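Single chain ahead, written as structure tokens, the form predicted alone.
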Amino acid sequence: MAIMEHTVNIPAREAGSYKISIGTGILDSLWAKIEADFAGCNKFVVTDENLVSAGHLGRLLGRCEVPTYIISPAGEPSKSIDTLISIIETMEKAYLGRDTIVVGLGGGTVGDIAGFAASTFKRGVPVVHIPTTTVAQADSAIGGKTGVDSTMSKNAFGAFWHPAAVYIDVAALATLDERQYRAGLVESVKHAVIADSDYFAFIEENIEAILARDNAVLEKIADCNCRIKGGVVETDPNEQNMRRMLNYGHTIGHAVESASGYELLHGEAVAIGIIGAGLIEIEVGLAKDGRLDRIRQILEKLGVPLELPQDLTENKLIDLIKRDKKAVNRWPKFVLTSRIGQVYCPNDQWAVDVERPIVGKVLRKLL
């Protein structure tokens, strides 16, 4: 079978770099790849309920036997440092040390969660991540971001710790369930709205089959995904500027999927988002309305929300932006776009300052 590869230079890191493997139906072989890659080297796996009843575990380790963690209940609600230490006393217990390798089969919590613990567990040790999900396809297991969330906010501890490898298997998105497959591609429109108009051109030109699941166009976009961002990462690994444009549509997002007590997905809230950051961009002079018509009408075709639920007030969003983990002086940067595939960058600043009633008008257009 097909296998695409995208190399991804971080000069930082001990091993300098780390591969990405795109292909269809690869994960019912990719255990003995990853033992022979990282032969000498002790494996634990930490998953979730979700991967166990779809079938992806028993696919992926066949009948080898091998120190697992499950994560229960799935998704955002575990994502927070008792399951990091629950982790991590799983794998004491299972005597694992230095000469560990995580790998991480799941979504975005699931790849968040593996790679912190794998950044704590004895000072460090490498991580693999097999996403299963369309958001985590498209960016949470490229670029080494891991984290947990507070009480208070989203991914409030965390660490940079990039994988040492990335196996994207586009059938495993066949069991995703619907809701979670739509809002998965919101980050794909965010990678064509800050870096490739022919990309965006290609979602709008295949949205069908986009939606009807259509491998073929799935690898395609998985491809484009790690191409955009795979280069961001090599810039800016750490993002000290230029990879803050990957937070588009996030510094509104994230406080609306906490606002929302995470009842809304991660590419819901950020779709939300994205509308802000248009909204925004017409404020401030950067565009007119039919760049953000466009953006509206792939958005609405994935079905994700696209105005903030009634039960969250402007006041609770502004206190959760002001608790942003980017603020400067309880305030962050936004990121914006001068045209569709390029961030507004004045001065070589990848995010820029936009005044707080400005926001405020905003956000009250989004309600």
The other form holds:
Protein chains: 2
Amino acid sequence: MAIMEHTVNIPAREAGSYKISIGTGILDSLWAKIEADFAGCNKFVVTDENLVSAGHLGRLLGRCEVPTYIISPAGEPSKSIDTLISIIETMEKAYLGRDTIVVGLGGGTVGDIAGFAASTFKRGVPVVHIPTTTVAQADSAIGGKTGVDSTMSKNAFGAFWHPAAVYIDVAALATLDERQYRAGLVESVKHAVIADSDYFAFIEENIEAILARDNAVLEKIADCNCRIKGGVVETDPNEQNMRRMLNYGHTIGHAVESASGYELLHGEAVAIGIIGAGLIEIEVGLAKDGRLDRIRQILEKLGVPLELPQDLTENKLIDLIKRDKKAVNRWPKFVLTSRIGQVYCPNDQWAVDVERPIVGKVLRKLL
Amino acid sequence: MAIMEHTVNIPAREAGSYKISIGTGILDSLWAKIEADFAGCNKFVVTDENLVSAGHLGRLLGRCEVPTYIISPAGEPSKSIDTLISIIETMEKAYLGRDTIVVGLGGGTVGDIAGFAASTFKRGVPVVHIPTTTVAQADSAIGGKTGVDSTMSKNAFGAFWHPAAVYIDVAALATLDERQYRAGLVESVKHAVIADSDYFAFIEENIEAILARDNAVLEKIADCNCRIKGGVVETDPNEQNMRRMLNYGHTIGHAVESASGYELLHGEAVAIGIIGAGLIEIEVGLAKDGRLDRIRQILEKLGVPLELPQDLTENKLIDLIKRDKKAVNRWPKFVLTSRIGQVYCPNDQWAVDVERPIVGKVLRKLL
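So that was the form predicted alone. Now I'd like the form predicted in complex with a further copy of the same chain, please.
Zooming out: every chain and molecule, the one shown earlier first.
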């Protein structure tokens, strides 16, 4: 039978860019800058109750009246479709249209939700991130990954939605809960391990100042993180290949985080995942320099727990690893390093095959 | 204070394209083609109970076992976030990863949901559309608009997500409910009114054969629709300007559809919206050729109701128009024509300002 064919051409999307601004105490004068940088747009703020009680929302908005959604309770359990629905309906009730910009003020959860809400609201409006935690400033505010969790897995719903701007005030970290603060620094350690041995040495040398939340040192760390993550993201914005290096420690980490019922913080789970990746490197002969000891030492100084919760089993973790977003035929590839500051990248592949028995053996060592 | 700045560059996204294939009875051999065209991907089918009972799902899959989500009940009330959640969780339970392609088999509702599920599942997987209704074949399967409704408005959640391929089998229309069949043809009339006076004349001359569901005539109509809509979409894929012409009749139409509590079908509401646009054209002096009579005649022959439900008020409709997705400062622009086949486009603006009193006057005429 005759088949007629039409071809619909999708034009190229032009290159774009966004700025990340880093400073100490910039929050107090930021709203005027956002109003100027995004004039003519309605603004809608997404934040959480922690940011309100810490005074950061007040510092940002001053006397400006801006429609705002306050996520409550703060944290991963609110990173759900229910919260997304509630945000979108709040925006609708405020008669907001496509001429709106969403401003996310908060940690990783706030940023992921705010970004995803922006990406889906009336088929997409811009988002601006003001990350206020170690994990968000180092990682989640940069790179355009957004999403919310399903009952079964993290970020089961999501979109790549690059921000229009990112503003990092390291002074906002002063009010962060100690456990959150330390766990979030794991992503900085990860950046150093995969991309920059000098940065790794800087963290080793300045660990006391980091834990004391010295603003000058925190600015330097933010600077390194943005340089490393921004550089990777602009090379491979939609995670076709190189960007997968950022997943170091995350394949086991995500499974551990999920298996703990999110009792472990993301950074804590990733710390265990980094140890797991280091153990895999030993198993496959990539770790003759004994670097895992140096990495373990710094994670111990950060004071993140490096043991798995007691009730986890190898089978449970393997099942969760099979569900990894990037799994192909129910098994993901793993990011490994060849030395501190360098990802193992044979044939331009930034994530490599690791057989299940090796992963099983490593998991038994972690358990 | 010192502010450090980084710039993150987002590379251009390369141009792409997708094919629309049109034929009669192609459904029976289509699955082999999809398996060949998208080899190496897991497939996941989204459809609804009407397609199952009409036998189309069976015709598509034959004896192939493919994980499938069947939307129930069929229709707009299922176009909700709840259905989205259910689909994503079904995909997760099937251990599907990013190497999955979603195949939407059905009408506009199925396509919108399937496309939105594909756009959000693990931050996005491809979608293939197999539209089986007049409205989906003419309109919704082409162009990448996806979404689900909130309790307050249509497509409040959504994304632009271009399909990887579209397959149109006009023989699938044979089983379509008469009311749905006729309402869906309104989008074909719209295409003719905004873009092609010859196509409009063809519809006028062949209205009996169209209503008798003559496959040869339906192929010609599908061909015209794909040429017109595909042409507009590739010029302006993300609705920056020209694509807005496709919104002809939809500004009032969407308000009417929503105000009717979705008792009116989309095409029925758009038919009223097209009459509304024609009345606005008369008010603003764009309709000296009396073309509204020709348009009204064809809509009457299609047998779509052209009166508003009784309990609607002007205020209710105005409030809904203010909430239009494309509203700026709570008032949308309107698409108008200067003759059949030609959108009124002063200064390259495909949608123009119409003052509220004029819209109010037209609504009172419609009520």
